[in-house]
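A single chain comes next, written as structure tokens; it is the form predicted on its own.
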Amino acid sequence: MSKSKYAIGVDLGGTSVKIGIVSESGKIIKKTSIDTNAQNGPAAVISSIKNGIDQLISKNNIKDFIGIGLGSPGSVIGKKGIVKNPPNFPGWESVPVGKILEKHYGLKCSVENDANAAAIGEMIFGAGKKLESFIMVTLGTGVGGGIIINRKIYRGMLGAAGELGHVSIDYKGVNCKCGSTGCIEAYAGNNYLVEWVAEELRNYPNSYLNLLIKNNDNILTPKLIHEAAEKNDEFSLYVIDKLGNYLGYALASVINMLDIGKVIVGGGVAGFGDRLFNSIESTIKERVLTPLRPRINVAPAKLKNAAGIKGASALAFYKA
């Protein structure tokens, strides 16, 4: 790590940009959130990022920044800092965000896909601090992933490695927005999960979950499923177990390929807790090659709600 003590972390989302000043120990000194203005095109988004950074810098006396880290949806050519075709960003094809921010602030700007940034964040600040290699899974609107091998992020040829959400668990399965079928994202992504639960819930009229949603599928969320599960609702517990099975099927294939036994799970749906982690782990152990089974371990991410900002800032501290 550099002798400089602070980095600026930028978590670029479709609705808001979350930005923080983070110390090399992983403490968020100050943070802010600003509208992305994605609907107005790339120039408006970059203006939002600059405005957020300027707000933070103007309100703090910190001068010795090591650099800027930015986690973004979409494909990222990391070394060049180019973000390509992020979903929900109209008119954005290929933008050299890293170079633009470097030129404006005179600081090195490291850019990664948001799931890769989460993996690096866990390696630098979180559950992966003592691990040489692990697989990171992020559960949210979609299913993302990052692969750490020997303390290095594995990017692949085009920077798109780690797309765990598009590992197929059923070649005749449901359609995924990526154009393939049976992708784990089409079972475990928030929207897909809620849609499936709403349909299945009709077969469980006595489920506590029906009371929580007042028979209105439109307000169903993973948080409510978790709330019902905490009341030992049979259907909601079944949902969490099934979700763990699906994720375990996908991860078993990845683990057989990579020979990495440690899995870290983050994102909103990871809030289902031990029940989900145990289901994932037991399913993996049933399906991986026998010599790998004793080394399988599934654990929660540690950065939680701070994952976006801390993961982004970790890019500035990380030496690829």
Second form
2 protein chains.
Amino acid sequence: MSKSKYAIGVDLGGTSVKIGIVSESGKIIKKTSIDTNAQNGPAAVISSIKNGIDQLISKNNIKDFIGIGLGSPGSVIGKKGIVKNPPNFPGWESVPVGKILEKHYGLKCSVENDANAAAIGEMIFGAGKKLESFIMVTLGTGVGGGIIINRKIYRGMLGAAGELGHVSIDYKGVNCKCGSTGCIEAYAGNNYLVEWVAEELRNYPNSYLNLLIKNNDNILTPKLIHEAAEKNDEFSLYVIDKLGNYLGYALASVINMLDIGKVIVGGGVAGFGDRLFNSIESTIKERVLTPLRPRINVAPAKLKNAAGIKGASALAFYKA
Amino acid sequence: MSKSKYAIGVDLGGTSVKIGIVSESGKIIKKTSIDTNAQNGPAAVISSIKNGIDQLISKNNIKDFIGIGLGSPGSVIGKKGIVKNPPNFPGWESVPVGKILEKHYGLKCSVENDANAAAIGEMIFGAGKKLESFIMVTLGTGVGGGIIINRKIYRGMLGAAGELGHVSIDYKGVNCKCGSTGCIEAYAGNNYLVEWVAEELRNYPNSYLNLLIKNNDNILTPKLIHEAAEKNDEFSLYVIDKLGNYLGYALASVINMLDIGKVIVGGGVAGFGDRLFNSIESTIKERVLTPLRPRINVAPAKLKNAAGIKGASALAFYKA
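Moving on from the form predicted on its own, please list the structure of the form predicted in complex with a further copy of the same chain.
Following is the full complex, with the preceding chain placed first.
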């Protein structure tokens, strides 16, 4: 195996592929972004990835890499690097992206779904560096999860483990697009979040948030909630607390099952900051079994900008 | 290590200690039961265990054992055999039962909490013999759980993992004695079960169950519900379906996290039979993420009579 101190990280997204050369300390040496071309099918996407990598390598002196890491939407089967049914990738059923890149570049290519890549990224470069085991939560359109047990990602039987977003907090709760009810994603996922916030906002006509959205629900975003909260808007602070409660309900169940007390939270909404982390942590502590309480700790993810590239590159540095 | 084909299984309960000599195929050669004497403190309990073992050995020709396995209430720390705070054991904080028995008998003594022992019992002798990974559910006063991943029990950080009973299905649901709300134990644990069944029964004056309990809620038991269900009592069949739904809600969340599709259900209420297993299984299938659905299977535990002794003895045959 190459002893290189650099890896190529590929963050495959529905609209763009972000690619970077990352050092073993997690520093991005150089990065690029290229259209995914998902609408043109798998071959076009593979071309985009190769073009991005080629472009990056050609402009750089580093010629020796420990490997390629790729974080992908959809499910990733086993360790074979097969990506199945990524949402918003038409015509894509099952493609062995890992093998294809491995052959083309003569480099080991490790593929994980993006939630697992985020967890491995935090373990190798971020807030999980010193943790034996932790639960990674990624907040965004969906709520992603990854489980690290004894410094290894836990994949489950089909490589589908860690779907924290589909832990239900209320069996008669709101409908989730997965078909179940009360999934935490249906409370904390960006679109769902905006929905219940808009509804509750009607009872708070004096909220600063109404000013920001000019009384137009349709332009409400997590970012605006954050902005209002920073101005100490009471309603927006209440929203952050409530979001933390919801996440805490789901995590308490997960922690009672797994007996893993450390939680790292990343993704856009994690920008709500300490207020959110404190709400999550105190909700978990109120609800988990007593012996587990003293060890509960909820911390923010450390990889922020280009977390996707860093997480993907971490796959190459990670010894599974 | 001894090459014996026999182990001593100790099933430590609040009122009695059940002890047996068990063969490597899971057959009980000889067994005994002795008062736990829990009210007299840890030393008295240890004496009870030793008396039971001595009594059993002295009446038997088998002199060579692979080891002792002990299933205990409370939490068991690591692999050291320390039993902490078993409920209904006054004066008992932390006792290294494993080490004490190991020293006394010169035999390896493996200790697990009773839910984990049940899971290992099913893996070594029962319905989990051929399964790589599964989730064990034990229905009784509480709802216990054990997680087997790649033929190993998953203990978590403090040895407290697998507390399926405290996965919440409704964050605003009924109060659980653990302090949280909506825990599945607060719907499916024997006492809680009898409570909601009694309440709903008032709307079913013609249920055969009313005859069985002579219109006296206080004598309602899972056994009587079972009896009425066997007579095709509509209400009792509905109760079994509903119990299966509740358990399915909790298990769907757990399966989405763990990606383990096989579930084994044991304990008293599991006597409700196929009707219960089918309800659990169909509820899970309706709620887990689509790719997991084809692999979901809910099966009854195979160890029934003396499951506690067999599960405990399995600890001695199990290579951790």
